[in-house]
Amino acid sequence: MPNNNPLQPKKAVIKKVFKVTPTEKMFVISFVDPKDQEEFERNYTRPARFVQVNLPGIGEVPISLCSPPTQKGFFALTIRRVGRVTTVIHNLNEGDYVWIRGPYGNGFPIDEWKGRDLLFLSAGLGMAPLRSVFLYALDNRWDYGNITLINSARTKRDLLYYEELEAIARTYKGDGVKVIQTVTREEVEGVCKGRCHLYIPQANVDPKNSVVIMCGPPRMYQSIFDEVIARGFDPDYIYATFERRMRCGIGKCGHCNVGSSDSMLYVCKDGPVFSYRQVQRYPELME
């Protein structure tokens, strides 16, 4: 008899573990049952959705997918060690098991962006969900125009996927793909200095035909919204991701809702990707 409980996680195995920064690791995971993996791939069509990672007897956390839907047979999660559950996850090794629910959320509407330039703006751990969108765009390179990714963090060692992004920049040099990496708290040779929005003028994109995709601390969003709109980017093509107090993942617990009884959104179900227009209507998202 099939199990239709939406809160029932499925068993998965850790295939690979990579240390990304001193506080983040990437876990490459696949479901033990091939049917569960097939179902996951059928449902994961938009990048930057998320899953719930469950450790029985310990707890559960929502984690953004950092691998794109174009990669099959596995998925990847970049996890920061910040609390009890994530600390236990960081102590797991290849061959250990975790339990997964999802994918959940809406993801970025990337199929609606065909023919447009793409400008990615990330800060800190925000690069994890953006990696899934960026790699998806590269896997479908000629569906999109020029692409610029600006990856920022406090220090060079905090830059997620630094070496990977440098390799991509070299590989796609001359193909309209540009990567800018910048840090805010140190001077490092070969790395830019300052917050990500300072390098928007260096992006190889046309503001009138671009999509802005951002992820980072919500407190940075309004200033970036103001910056890109002042530079002529279309407000209808500006998107940001949020992880505001998500818990159940399916809009049942009410922990991540914003708005009022007349007009309410659930970050886990209606997001975590929201448009600029939605953010202006629901400013609580940035609290």
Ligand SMILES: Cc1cc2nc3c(=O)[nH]c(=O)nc-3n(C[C@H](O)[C@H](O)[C@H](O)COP(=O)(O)OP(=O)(O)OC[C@H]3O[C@@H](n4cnc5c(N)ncnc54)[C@H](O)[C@@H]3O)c2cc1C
Contents of the next structure:
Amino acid sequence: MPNNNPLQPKKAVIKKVFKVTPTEKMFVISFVDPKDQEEFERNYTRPARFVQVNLPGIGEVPISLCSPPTQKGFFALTIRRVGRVTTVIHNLNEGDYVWIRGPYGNGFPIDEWKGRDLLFLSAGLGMAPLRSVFLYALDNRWDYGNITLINSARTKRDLLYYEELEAIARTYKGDGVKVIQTVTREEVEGVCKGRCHLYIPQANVDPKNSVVIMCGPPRMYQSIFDEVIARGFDPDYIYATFERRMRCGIGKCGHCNVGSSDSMLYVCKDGPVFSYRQVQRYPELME
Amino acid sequence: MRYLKLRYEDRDRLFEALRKYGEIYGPVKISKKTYDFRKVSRFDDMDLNYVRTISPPKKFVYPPHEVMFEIDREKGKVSIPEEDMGPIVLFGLHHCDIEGLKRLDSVFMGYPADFYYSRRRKHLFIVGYDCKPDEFCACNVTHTSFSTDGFDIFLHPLPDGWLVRVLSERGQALADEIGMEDASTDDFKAFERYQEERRQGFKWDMDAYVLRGVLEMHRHSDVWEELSEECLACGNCNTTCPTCRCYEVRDIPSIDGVHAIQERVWDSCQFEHHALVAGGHNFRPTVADRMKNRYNCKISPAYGTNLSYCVGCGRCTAFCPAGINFWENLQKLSEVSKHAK
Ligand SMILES: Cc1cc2nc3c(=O)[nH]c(=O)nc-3n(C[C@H](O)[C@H](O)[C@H](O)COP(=O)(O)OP(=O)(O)OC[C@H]3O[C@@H](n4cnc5c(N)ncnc54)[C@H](O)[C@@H]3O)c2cc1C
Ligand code: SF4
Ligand code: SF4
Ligand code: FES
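The form predicted together with the named molecule is what I need now, so please give it after the form predicted alone.
Every chain and every other molecule in the complex is listed next, the one we just looked at coming first.
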């Protein structure tokens, strides 16, 4: 039934399920009605927007798109099993249905970055939304300068898309794309040791003409802001994504509100991506 | 806008003429000290000298509980329940409640418009009614003490009837139907006297725009611990607020396993779960954090406007079981910042 209800979930089918880590699975999904798929693709132009995934009678959760807008005919979500709804989603198989609405949120302003080098800093599940940005940049390789992606997690098993990123690094070797993968809790072969920001000096980017793109637990953001600014990165080109409890995704239910009496915002609608300048304006984002 | 006059003896004619705009709801005394908007069948059923109703008019357009979708898993169908509300006349809304609806409109009818709110909102015919403040009223503080839009007609008491401000097209038609005369110079004088008495009645001398700065100064202060000491986190202040609008979503399966519904219910930012996310992290774990958030949210500008969400109706204070006084607290915060080094 066509209507103008922005909360209307659309039926979608799971095409493929990949086990990405012991606690995360990637679901490749497409809408059952091609019109819904088309509408989704029309609205998904900036990477790292998110969707609401609904299981009738069970619940609804916000999940970032980990596939870039350049991939058509499907989209992908990487979901960590943490609670009630995500556990049920983990038990779904190829051919099962889910209900989707979105895409929501602002995504990264990637068009404003043309001609710049890109430095990605990810911790843990942060790599899911960053994957969509990274793959988008590779699909539009000519628009951007050198690219470094630093992916970090506790252990090698927890590194999201480890194999995929290694393969990309091999493919783009000599083409200005560098991938560094690092773990904090163990010493193993094939990966570096320590937090992601330790490897910023090894990035192949020119600080003055770069964009810093980060996603991870917010407590890592302040030290990275300080560090990259001290290293001469342009404070006008630093971005991070933020998370809050979300119910509607469109600025109505009030759950994701952040701010103070002269600057209230909704993370779902005004974010979840914010620039460093916005973080200065809305310091509550960091609290 | 036309300024007309309705004579006291013509009140039933107005009431009868209003019936074609919907079922009429007005302020009614429901207990010794409490008023609420209820369905009324005669003009004189209403207690128009009320100060505030316990529940704000938001429930008419944004009910406490609303089924959004009915899902049939076997057929793979998601449907929207039929509309369950017809046209309604809200009679006797004070300035604050009219302003309150405007604040809700800014959120729910701002892009993308909320389907359920919009389909109810178009049914409302609003009759405003002037009032004198009590000790909990502070629409002077919030710049909402005199509505110039957001209603169809607005009644101001005169010694022998009402001065009627007629705003909307439907209001014009209604005025013509009853045959209201133009207001006279004496009527305007009486209206002015009433406004003067209203102005004298306001107890709180603050300015919501300045309070934004005051709250900003208290972002990290300990004063919130003190102010929230007695708070029960019961959420009454949200339920009774004409502009509080947070909702929780519930997905409920039916026993047959085939059908399910998704509904929304009013939520409260004073409840512990409001900013709780998976993994147990809570962005506002303490009562003090949540009180601070409510004060900030209420004084902050409504979406896409510079108007504060708080419209000064005084309900959160009048109906707080712990006796927490919103205005007194804001005044305390202003005092603290005045004396801050
Ligand atoms: C913009 C955004 C993007 C996200 N992207 C991803 C992603 O790509 N992959 C991923 O695995 N997770 C992501 N999350 C987190 C994910 O939404 C939560 O893990 C999920 O809601 C937990 O639901 P649950 O029922 O399994 O957990 P429970 O702990 O049982 O949660 C109960 C309910 O609380 C609410 N809730 C709990 N945690 C969150 C949260 N962090 N955000 C919003 N609502 C919450 C949900 O409504 C949930 O149904 C994202 C969150 C946001 C806000
Ligand atoms: S009504 Fe009073 S006691 Fe209840 S949450 Fe609000 S301030 Fe606290
Ligand atoms: S915050 Fe209190 S005074 Fe202000 S509109 Fe809400 S209930 Fe009324
Ligand atoms: S999720 Fe509802 S307002 Fe942001």
